[in-house]
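Take a look at this single chain in structure tokens; it is the form predicted on its own.
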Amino acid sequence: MWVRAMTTDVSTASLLHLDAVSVAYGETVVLRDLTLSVAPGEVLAVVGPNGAGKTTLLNGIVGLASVVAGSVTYDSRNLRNMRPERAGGMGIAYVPQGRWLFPYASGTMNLWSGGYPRRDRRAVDRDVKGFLSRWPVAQRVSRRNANVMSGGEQQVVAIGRGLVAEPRLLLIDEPSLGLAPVLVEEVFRVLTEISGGLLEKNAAIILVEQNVNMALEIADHVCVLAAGEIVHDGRRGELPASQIGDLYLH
């Protein structure tokens, strides 16, 4: 079993803090009055039904959606409505829903693209080779273009690309979406291992996921969104997965 042990030594200082945040696309407000924190060395799982605003939350953090109220603070800096291209230079990596790989680039080149904010190219090369050597699924597609990879292969490469960015904050959106159960297991095995390595460096992860059971295997902290609002925010284990589902299914 690949369950990650809950972090027991989490800093009380937030790496990312959202205070009374509302997020919109144009005139449409999707999230309202959200207050939420993630600490260094912590995995925050954000779960909820389709349309709850989970992806919008991540997009608001990186500037792909407009924060129309409240404050977003990252590492003591104001992040509200920053330009998306600044994220990498600030130590934020985003693994978006749908993977967004370069379709006609190989797995290796897609991994390399994650290292663009970094100056030490030898270190990037080391990290790309390290990821390929650790995960056979990535090694298998190292020379294959992304457009002919399976969904699971694409997702593993997308996660690796985020890891190569050497982030302090890694945002991952719906990694299990559209995958067969056996591929979901493989993807979460990768997530479990890389989360351990990142958290040892005092980085943090925000994982958006509809699969509550999988999310709870890896999370320290769980936030439940429904209809654009937080309906539960607490530590893993405070509520079983069935009760978390009840918060937004009934």
Contents of the next structure:
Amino acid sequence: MWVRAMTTDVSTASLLHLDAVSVAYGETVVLRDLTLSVAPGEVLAVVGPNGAGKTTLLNGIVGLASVVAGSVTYDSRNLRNMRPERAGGMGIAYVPQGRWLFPYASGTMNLWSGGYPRRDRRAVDRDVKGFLSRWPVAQRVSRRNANVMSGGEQQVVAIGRGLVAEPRLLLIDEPSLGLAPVLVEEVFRVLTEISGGLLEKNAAIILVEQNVNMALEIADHVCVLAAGEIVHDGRRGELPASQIGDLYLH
Amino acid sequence: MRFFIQLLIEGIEEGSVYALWALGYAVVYQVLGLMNFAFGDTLLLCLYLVTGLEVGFHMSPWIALALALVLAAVTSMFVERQIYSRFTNRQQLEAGFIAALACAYILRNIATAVWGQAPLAFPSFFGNSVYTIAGIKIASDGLIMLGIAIGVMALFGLYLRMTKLGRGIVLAGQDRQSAAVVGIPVRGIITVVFGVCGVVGFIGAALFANLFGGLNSTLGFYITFQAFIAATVGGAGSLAGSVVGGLLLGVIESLAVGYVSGNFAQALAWAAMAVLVLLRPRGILGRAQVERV
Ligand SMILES: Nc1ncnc2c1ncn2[C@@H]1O[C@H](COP(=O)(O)OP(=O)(O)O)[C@@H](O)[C@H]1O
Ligand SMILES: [Mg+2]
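What would the structure be for the form predicted together with its partner chain, given that what you showed me was the form predicted on its own?
Now the full complex is given, and it begins with the chain already shown.
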């Protein structure tokens, strides 16, 4: 009985709470019995080897993969198997692995698209301009189509698109994947600054990242995922980065 | 040379109408991936309504035209919601294509059941006068047709570029999954696309029927095929491509009529288009589609 009471307690304090969740693509169940929460003003880093199910976790939250068991609660609403296009309207922004920019739309238009669910169009335009003037990388590609941007430029625009959504929950999947080290640093500079701004507004962030050191610089909480299960979940500093790596390197 | 310019002008005039058809067809294809082969017959039914209301109810042809325009939007959206969505929601695009062919016949049969198999006259909306300038004959109704078609294309382009819904259509056409993820209501957008494409296509169909002064029951498939071919030649991923494809089709047809023979013009034009697609499989202005597993 009290276990149930505890979980209820946790879910009211958190912005997003997953309780005993299993996520599948069609018949293939990828994640089993996963429980985790993110509180407002908090960054949760999810790390783990390739194929662990990190992307599937985010897909399950936004409705791109199906939640076949358990419950997903966001802002005391049940998200289980919602349609992905509803996530934006609820303040959930997703920066997917591979970035998914609109290939034949300019940097500006890609940023603008992030604000689609918002009512106040002038505020969206202002946020787009603000992001462009703050980040020269984005400014350089404001008129260039996404399909001819470099990976780093695309990633910065993709993060900006998430920011323009004015999210209460921002999901970011492997922002450093496939980028040269200099660009990884640039992307993390953007991430650090925008996460600072978002956390001040009491939003929460889930950051999926292979680069454990970088992730730990931003995160409050770390969750290690391996083969569809959580093998470690704790506050930053409970385990040094090297040991987190050990948890899944062999 | 004069003869050539004459043919070129006529080709561009007719091509501008094909461009409208191609746009109506291509935007649906882009957003949904569905080959909407009921496109022309939806428009045909609405053209019959114009004549039917004018002749049967002595209605002003302009009011009949306005009613038919609304019907074009409503019928297109109805067919999408009630029939296509059952297939496309499950990504069954081939099945959806067959359903579209079936719909085409149903719509055509509704028209012929009400108004008969025989060709009908279509009201003339602008009287025609022919001017001769530097030895080239220019018909006013062709020019009016070209002007209206250009106007509609420009408005459609502005709508897609400047309005929130229009931008949503363009973005959903580039990557439907990404559109959903940023919160663009893709399901609703698809229905809107059918309505808008019905309107654009109908204006083209009415201009065409006005030019030729008549209707028959095969016009629906003709519109569909011309739209499909022009859009494919131009590049189905690009709206500018549809315009180019439509104009090209019009000009080639006109040259074939002028220099070869009216009997073979259609076949020659379509054969030329087939060769063009062979040379440029993605179409003249075509671009790669996003593929994601
Ligand atoms: N669309 C899909 N359909 C079926 N299985 C999938 C799909 N996407 C991923 N998987 C499988 O789910 C598992 C986890 O994948 P993923 O969540 O992408 O891992 P990660 O992001 O941690 O690298 C892998 O075994 C992968 O093969
Ligand atoms: Mg992944």
